[in-house]
Each structure stands twice: as C-alpha cells, then as structure tokens.
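Shown next as structure tokens: one chain only, the form predicted on its own.
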Amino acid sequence: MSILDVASFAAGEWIVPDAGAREIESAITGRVIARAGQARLDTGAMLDHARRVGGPALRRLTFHDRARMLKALAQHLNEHKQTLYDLSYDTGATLADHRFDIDGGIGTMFVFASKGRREMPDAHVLPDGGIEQLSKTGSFLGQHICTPLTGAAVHINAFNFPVWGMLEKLAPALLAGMPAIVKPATATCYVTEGCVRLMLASGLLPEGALQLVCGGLGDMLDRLDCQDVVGFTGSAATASILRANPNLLTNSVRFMAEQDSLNASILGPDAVPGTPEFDLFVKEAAREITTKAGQKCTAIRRILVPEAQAGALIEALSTRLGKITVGDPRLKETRMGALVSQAQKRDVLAKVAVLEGEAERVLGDPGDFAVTGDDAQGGAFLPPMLFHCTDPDRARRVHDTEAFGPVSTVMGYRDIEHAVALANRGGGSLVASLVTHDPQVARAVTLGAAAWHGRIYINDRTSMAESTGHGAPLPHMVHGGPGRAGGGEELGGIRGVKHYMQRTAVQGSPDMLGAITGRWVPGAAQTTGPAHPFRRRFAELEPGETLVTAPRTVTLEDIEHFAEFTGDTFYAHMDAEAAARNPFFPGRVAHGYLLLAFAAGLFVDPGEGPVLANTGLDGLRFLKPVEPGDAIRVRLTVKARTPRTEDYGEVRWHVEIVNQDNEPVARYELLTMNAA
C-alpha cells in the first residue's frame, strides 16, 4: 500500500513532506497511510502572499460577488463529496459522520452564502447599526461601518472535523473580504488537503485567497499584527499556550479560541419514563456518546437526572447503547467507528481512569468488547462507556475532566436550582441541553444557566421531529462559550462575519456618510430623476433621487369614510369629547393607515412599469397627529438598492409624509422590487 504525501499549498505551490514530516496511521487499521510536514516554511512569503494579492483581490469584490462565490465553491464541493467520503473513512468515521462533518461543513457554506445576500449591502462597507445625530440641525452625524481586516485570518483546526472545522471559519472570512491560513490537525489532514484541493481546482478562488499548512506553523505567530486574526479550535491547554504568544499579546492580535467543554444535558423533572420526553433524551444521549466516537467538542459529556429517575435513564440508555455495532467503518452494520488514532484512545482511557475515581463504570469494558471487520482488529476502537456518580457535589474530576471519546457520566439532581448549579460546574461550556415539556423549567434552566454557556438547546415533543439536536452547532447562531469553553463566538450568521472586519466610528455630514455607506443618508443632497421614479428600472435608479408629491387635505368625510370602511372606529378618530381628553391629540384625528394610503395614493405612478412588488415596510413612525383640514404631502427618496436576482432587485425608499407646515407627521421605509 503507498504511503500518501500531504502537501502545503504556500505562496501558490504545493509543498510536499521533507525530512520533517510526520507519519499518519489509519484509524481503522492502524497502519501508516500518510506523512504529512515540513522541516520549515516560509511563514513569511505566506502571510506576504495573504496580505499583498489575496486580501486586495477580496477586496475589489463586494459582499455580494463574495457571497456568490461561496454557494458557487459549495456547490462544486458538493458534487465531489464522495472522494471526501472515501478519504475519511480512514479517520474513523461512519458514513453518518462524513454526512455531520462534509455536509455540515458544505450547508454552513450555503448558509453564510445565502445571509450574505440577504443581509450584507452589495458593496464594500457595511453599515452597523443606525445613524447617531451629533447636532442639533442633523448636519453633523455618526455612523459605525464595518471593513475588512488587511490582513490574514490564521486558522488553526482540531482532528475531529476536517472538513466542516475548517469551512465553517473559512466561510465567514471570505465574506468579510479576509485571506485565510489554514492549519488542520495532522491526524486528519489529509482529508482536509483532498478539499483544500478541490476548492482551489475549481477555479473560484482569487489567488491568494487560501492558503494550507499540512504540519507546524513554525514561527508565523510571531509575525502576526493587529490586522491578522487567530482562530484556534483544540484542548484549553493548546489555545493557553497560543494566547500567551508575546508576538499577539504586543500586537492586540485578534484570537478566538473554541476549545474543551464538558457540556450537560439536563433531563427535565417532568420528563418521566413513558413520556416522549424521556424516550427523547435517551435517544439524542445515546446519538452524543456515539456519533464520531465522542469525539466531538458538542458531546454530552455529564447527564444530570432526577435522583428518582436516575437508575430507569441508565437502564433504558444502558440498553440502547448495548446495541451500538463497533468496528470498521466502512461495513455497512457498523453505527460506530474508532477514535483517530491510537495515541487519542490512550488519551481517553487516561481520562476514564481519573473518571474511576469519582464514578462507577455501569456500561462498556474497554478491555472486552466485539470490534466488526476483519481489518480492524488493530485499530483504535473503544465500546461506548457510561458511568454513574452518586455524589456529585462532593466530585470534582467528573466536572473538570473530558474524556474525548465515546464517555458520559449520570449524576442526580435534587431539583432544577441543583441541576442548574450542576451543569455551571463545568466552569463554562459550548452548550448545555435541557429536555422538558414545561416551560417554567425552561426559563429557570435558562436564567441559571444561561452565564454559564454558549447555547441552550431545549427540545420536546412539539419541536422533536424537526429540531436539529444536542450537539448541532448551526451557522445561523453562535458558536462558542465562556470560561473553559474558550470565550469565542464562531459563527452566528454575520456576526461572524464581523470577526474579520474593523468597526469604525465614522462622523462628518449627511453627503459625506452617504458616499462612503453608498446609501443615501436623510439631510443629504437629493436629486430629481428624469422620470417618476416608479417608472425607472432597478440600475437606473441612484440613492438620493427624490419624487416631492403635490398635497392632500385630509378631510373630516375622509376619516369617518375610513372608519366605517374598514371597521376601526377608535375613539380618537369618531369620539371628538374621547379624544379631547386623549393628551396625545388635539381632537379627532386621522387614522396613521389612513395617512400610509393617502400617500401611497400620492406617490404611486398606477401604470404598468419596472416596480413589481412591494414587499414591505421598516421603521414605521407615526410622529404628529393630523387633524381635518391638513394638507399632506409625501417626500419619496431612494435610500439602498439591492440586488436579488438577474432579473430584479430590491430599493429601499425613505418615505417622509409632511403637513402644510412641512413638519414631518410619519416616516418609514418602503420596499419594492423592481425589474432589473
């Protein structure tokens, strides 16, 4: 069998092993596969290659041409899944674990591709939050924006998730417009090298734009500065030892770590055998001891019971776990593969020792089990092993001790206050679970625990058919905890995108916030278009074009036509001695949905035209009454344009609506879509 050579790709060349290199053995079998490293790297040139041709040619590229560029690279890694699958076989994963890791990984990509349309502006500034007004007048305001980081984002992967580790950090610094160094753990990154490769195949990616390291980093923390960023995924130990570089530390160098986490899940009280509840915890515990041999950062690593249910869970997890087939990963019967290596299962049995001290074993003989496959017998395969600790106050080393594999210890509460205080214990975790049917035990599980993690997922039988489970970080929300936990936030849809990009507080005049933000900013300059608005295309609209619409005198006839119309007969608009008394009105006044009609009947051009749909309305104010008798006008002024499809686009229109003394009576923003 020939032993695989795992390249760097550095500086635009593939780099292969030299006298520095390090063997890798299969998990399965444990013979040597691969060899992967280098005696030395130019750390240099790569972070030059990041900074002076990946980062710029991100850079010319808007959020949108960014966000197509990652659902174009998902797509081309999904039609090429399967030479994934079948390099990762050999780090002990199951064909349901390529699915959690591979197509995690590809679906996180789709996600922060789709948010970036949606979400981000097609430009190259992000605006964060709204405007401040810094005067009085409103000619002096405040924006804060959001810009890419000049530099290179240093990712530094663990063994477990070779694909979706890397993609889902990979993901949102593309977005921002952000080169990437990528770091996976030797023992898998041969899997990693074979995406590296297919991505770069593609043709998607500017050059420059990604970047491999198969072995050490060397010295290139060391160069690192304050427009680089770090993020690690690995043990608390590894991430301490990073965090201490003085090169980072001088330099205020951006680091966000994701590391050990002896994560709860906390079966509610009401949650008693025969319940959906109870069978649900069994289920989703025995899928969190099992799915990647435990070798996932998400685990159930404590499970926390009502002292009376205690002995039914380990029984009924005891027997579901029983029928769990260990072995090759690769035959069909197999629902659990080995653990990555060797020298990861005497890690794991280290730790189940320390466990022995605090906790009976009541499931699972690392010493005596059956392994599947004639192939594997020398491989690094451990049975799924429960424990059970009776005094878990009193314990110590089953809250501080993960054992990364496929092991979990029972404890007993007294009551939720205990089991809260119990899952705290873990000093800070990724995410903590709680599986009740009552609500009140909900939100007491959440206010206690909620300082403690990164996550609280809660699950029942009315969200169990389609929740996504225990162990499930999604792109959509954070990734990360407190204290132990590392205090990272990866992912979180554009919030992890913003990791990678600079908030700066900009301040100056209307005009000057509406040329660097590309959105037209109330008290700039506006302009008159050649035509009704309505009757331009998406591309020949521009920010700041105003239609000013002739008045409207709001009559009494119109507001109680209105009311009997559409049945809202409020008091203040048919009450004249109500709504004298009402201190927000003057008397009987216009409903405010009337006032919106009256000027979508000003400002609308009725033809058929480029404007295809309104989609909406933002921002809602409704900020002076008005009375019979008042004249109405409406400013109507392009804000943002959008774009969606090839076809169509979305525009913002602020909308003023002003009395005859030109004193503002509501405000919103309007959406439509218009034919591109």
Ligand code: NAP
Contents of the next structure:
Amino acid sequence: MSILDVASFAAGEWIVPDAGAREIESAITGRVIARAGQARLDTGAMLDHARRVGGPALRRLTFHDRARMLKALAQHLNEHKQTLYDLSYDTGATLADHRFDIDGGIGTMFVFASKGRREMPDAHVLPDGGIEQLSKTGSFLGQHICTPLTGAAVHINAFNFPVWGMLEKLAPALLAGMPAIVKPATATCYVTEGCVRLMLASGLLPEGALQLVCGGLGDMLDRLDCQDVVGFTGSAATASILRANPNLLTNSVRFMAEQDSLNASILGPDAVPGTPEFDLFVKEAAREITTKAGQKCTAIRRILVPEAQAGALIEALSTRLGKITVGDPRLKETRMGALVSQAQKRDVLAKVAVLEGEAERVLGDPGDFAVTGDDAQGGAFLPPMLFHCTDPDRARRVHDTEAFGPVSTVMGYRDIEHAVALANRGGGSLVASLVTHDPQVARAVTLGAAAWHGRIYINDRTSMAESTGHGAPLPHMVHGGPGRAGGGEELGGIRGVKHYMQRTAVQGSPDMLGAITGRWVPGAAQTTGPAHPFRRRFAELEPGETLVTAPRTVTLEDIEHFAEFTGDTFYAHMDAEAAARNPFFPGRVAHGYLLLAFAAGLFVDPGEGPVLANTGLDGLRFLKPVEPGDAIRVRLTVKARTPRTEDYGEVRWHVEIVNQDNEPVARYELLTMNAA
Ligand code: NAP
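Moving on from the form predicted on its own, kindly provide the form predicted in complex with the ligand as a structure.
Every chain and every other molecule in the complex is listed next, the one we just looked at coming first.
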C-alpha cells in the first residue's frame, strides 16, 4: 500500500514532506498510511503572505460578501464530503462520528454564513452596541466599533476533530476578515489536508486567505505580533507550554485556548428509575462515552448520581454499553471505532491506571473484549469502561485525570449542593449537563455551577426529542470554559467573529460617527431626497434622507372612535376623572397605537412602489402623552440599509413623532423591505 504524502500549503505553494516528516498510522490497522512534516518551513513567508495578500483581499470584501463566500464554501464541501468520509475512516471514526466532525463542521460554516448576512451589516465596520450619549445636547457621542485585525489567525487544532476543529475556527475568522494559517494535529492531518484541498480547489477563497501546516509549526509563534491571533485546541499540557511563549507574552498576542475538561453530567434527584429522565440519562451517557471512542473534549468524564441511584444507574448503563460493538468503523454493525493511535491507547490505559487508584472498574476489560473486522486486529481499540468512585470527596485524581477515550466514572452525591460541589471539582469545564424534570433543581444547579462551566445543558422529557446532545458545541452558543478548560471562548454566533477583531471606542460628533459606521446617527445631518422616500428604490435611499410630514390634529372623536373600533377602552382614554388620578396623564389621552397608526397615515405614500412590506418595529418608546387637540407630525429618516436578496433589502427607518411644540411624543425604528 502506498504511503500518502500530506503536504503543507505555504505562500501559495504545496510543499511535500521531507526528511523531517513524521509517520502516521491507521487507527484501524496500525499500519503506516501517511507522513507529514518538513524539517524547516518558511514561517516568515507564510505570515507575510497572510498579512500582505490574504488579509487585504479579505478586508476589501464586506461582511455580507464574506458570508456569501462561506455559504458557497460550505455548499462545496457538502457536495464533496464523501471524499472526507473516505479519508476519515482511518482515524478510527465511524459514519456517525463523521457526521459529528465533517457534517458538523460544514453545518457550523453554514450557520456563520447565515448569521453574517442576518446579523451583520453589509459594511466593513461592525458597530458593537448602541450609541452612547456623552454630552448634554448630543453633539458629542460614543460608539464602539469592531474592525478586523490585520495579521494572521494561527489555528492549532486537536486530532479528534480534523474537520470541525478547523471549520469552527476558520468560519468566524474569515467572516471577520482575517486570513488563517491552520495547523492540524499530525495524527489526523490527512483529513484536514483533504478538506483544505477541496476549499482551495473551489476557487472561492481569495489568495492568501488560507494556508496549512501539516507537521511542526516551526518558529511561527516567535514571529507573531499584536495583530495576530492564536486559537489553540488541545491538551492543557500543550496549552500551558504555548501560552508561556515569551514572544506571545511580550507582544500581548491574543491567545484563545480550548483545553481538555473533566465534564460532569448530573442525574437529578427526581430522575429515579422508571422516569423518562432516567432512561434519557442512560442513553445520553452511553452516547457520550462511545462517540468518537470517547475522544471528545466535551465527553462526560464524571457521572454524578444520587447515592441511592448509583447501583441502578451502573446496571442500566452497563447493560447499554455492553451492547456496543467495537471494531472496524467501516463495517455497518460497528457502533464504536478505534482510538486514533496506539500512542493514544497507551495514554488512555495509563490514565485508567490512575483512576483505578480511586475507583473500582465496573465495566470493560481492555485485555479481554471482542473487535469486529478481519483487518482490525492491529488497531487501537478499547472497550467502553465504567468506574465507580465511592468516596468522591476524598478522591482527587477522578476529578483531574482526563482519560481521553471511552472512559467515565460514576460518583454518588448526597444532595444538590454536593452535586454542584463535585461538578465544580473539575476546576473549570466546557460543559456540565443535568437531566431533571424539576425547574427548581435546574435553577439550583445552574446558579451553583455556571461560574465553573462554559455551557450548562439541561434535558428532560419536554426537550429530549429535539435536544442537541451534551457533547455537541453549537455555533450559536459559546464553546469554552474557565480554568482547566482553557479560559477561552469560541463560537457563540457573532461573539465568535469578534475574537478576530479589535473593539475600539470611537468618540465624536453624530456626523463623524455616521460616516464611520455608514448608519445615520440621531443628531447627524438630515437631507431631503429628490422624491418621497417610498418612491425610492433600496439602492437609491441614502442614510439621513428624511421626510417631514404635515401635521394632524388628534381629536377626542378620534380617540373614542379608535377605542370603540379596537375595543381598547382603557380608562386613560375614556374616563377623564380616572385618567387625571393617574400620575402619568393630565387627563384623557390618545392611545399610543392610535399615534402609530396616524403616523403611518402621515408618512405612507400609498401607490404601488418599491416598498414591499412593513416587517416590524424596534425600540418603541412613548415619551409624552398626546391630549385631544394636540397636533402631531412625523420625521421619517433612513437610518441603515441591509441587502437581503438580489431583489430586495431591509431599510431601517428612524421615526420620531413630535407634537405642535416640536417635543417628541414617540420614537421607534421601523423596518421595511424595499425592492432593489
Ligand atoms: P495536543 O497533544 O495538546 O495537541 C494539540 C495541537 O497542538 C496539535 O496540533 C499538536 O500538533 C500541537 N502542538 C503540540 N505541541 C506543540 C508545540 N510545541 N508547538 C506548536 N504546536 C504544538 O492535543 P491532542 O492530543 O491533539 O488532542 C487531544 C486533547 O485536546 C484532549 O486533551 C482534548 O480534551 C483536547 N480537546 C479540546 C477541545 C476543546 O474544544 N476544548 C476539542 C478537542 C480536543 P502535533 O499533533 O503535530 O503534535
């Protein structure tokens, strides 16, 4: 069988392994299948390429351009994912594991593509939060903005997710406008290389946006500066070496670490045998122990159950795990594949020996178990292993030893407080899960454990059919955790994009802030367009373009008519004496909704035209009561435009309703869809 040369992609060139290469074995057969690495990589040229070619090309695009690029990349990978499945079997992964890694990675990219279009402007600057009023009259304001860092994002990934691990970091970096240099773990880099080749062959990425290091990273970290970012995923031991790099410290290089973690899953006191929650807990725990042969940073390492249920839980979980077929992941009947390498298997067995000092093995003998598949006898297989620790308070190693394989330890707790204390003994984890049908238990556990965990996953009979799993980081929700888990944070929607941007507080006049963000800011110049704004197409409207309507007097008859017509006969509109007793009203006042309706009547241009639909309003505030006899006018200003499709886009209008004394009585933002 020929040995695959896994190349690096540096400064636009594929570089094959040389004398400095390491051999890579198949997880299934133990035979050498590939080699990767160079004795010396020109890391200076790579960084230069990212900084001078990739970064500027990406930053010329808007957030929406880059989001469209991500969507097209994800579609391209989706069409070619079988190639990646075929490569990935040799990592020991089953088809179900591929779905987690490969489909999960592609799905993450799709989510960032969609969020980029829906939640970011079609611009080069991302406003962060709202305008801050820094002066009495509003002539001096503040706005936080985010702009992409101008260096390279260096992504160092763990072996267990060769595709998801890359894409979950790459998608937010590219969306932010930062080029990436990806360094996968050597053990599974051939799958990452396959994925990078697919992305480059698609022609969708600008030159220099993506480079790849298969093998050692050389002196790359020594060359980074404050415009670069390191995103690391791997063991706590490697993270502590890398984060102590003197150059990273001297230059305050952003360093995000996603490390290992002793994640706990808690069975609620109400979830006794016979409840749907007990069965759910057993099912989830078994799945977490066996997916990717337990090589998952989020896997359940510690199972916390009420002391009285420990026996029943061990019995039910052992029965379920006992049915798992271990072996060649290419075979349909296999439920759990191999660990990534013999070295990894040895590491797990060494950690198991540590656990055995404090816990009794109740399931799984690594010296005696069946492996399916004729070709699989040299592979790095292990059976699911379950331990029982009867004194988790005195024990130490069960709370700090990560056996990165199909291994978990059951511990009994006395009450919720004890369960929380044990969960927190992990010293900071990526995720803790809780299976309970009691909201008070959920509240107590969350308040006690949230500060120690990046994610809390609660499941019960209500959510179980649609829940996403204890171990699945979602692109919408943050992934990371304090302490032992690395102190980092990734994903979490657009939060994850901001890790690749600098947040800057910009202070100045409304016109200055408007020019920077491309949005009209209250207090900035208002202009009159050449026609009624409802007659102007999406692309013709300019931020600041304003319509001031004629006045309309609100009469008592209007108020009574509206009250009878809608059924809203609230006393403040109908009963003068009762209204006068209310501290907010001088007497009978107009309905707020009547004012909104009158406002539309004042600013709408009725004929068929570019305005396609009113899709909602944001931030509505009624500021001053309107009494019968008051005359209202509307100032309608284009605030921002966001393209949605080729045919139409969303216009955000700033609407202010004022009375005859020019005092604002209501303010809101109106959203319409306008033809392109
Ligand atoms: P690892 O041994 O710590 O390696 C992680 C990465 O660091 C690999 O790419 C490795 O490259 C690289 N590396 C090692 N030494 C380096 C150095 N001196 N300079 C630059 N790069 C270096 O971890 P692993 O064995 O691949 O992964 C398993 C661990 O990752 C587990 O502990 C697991 O819990 C953790 N993990 C965490 C998450 C998370 O999101 N928190 C996700 C997945 C895995 P080589 O392979 O070339 O040595």
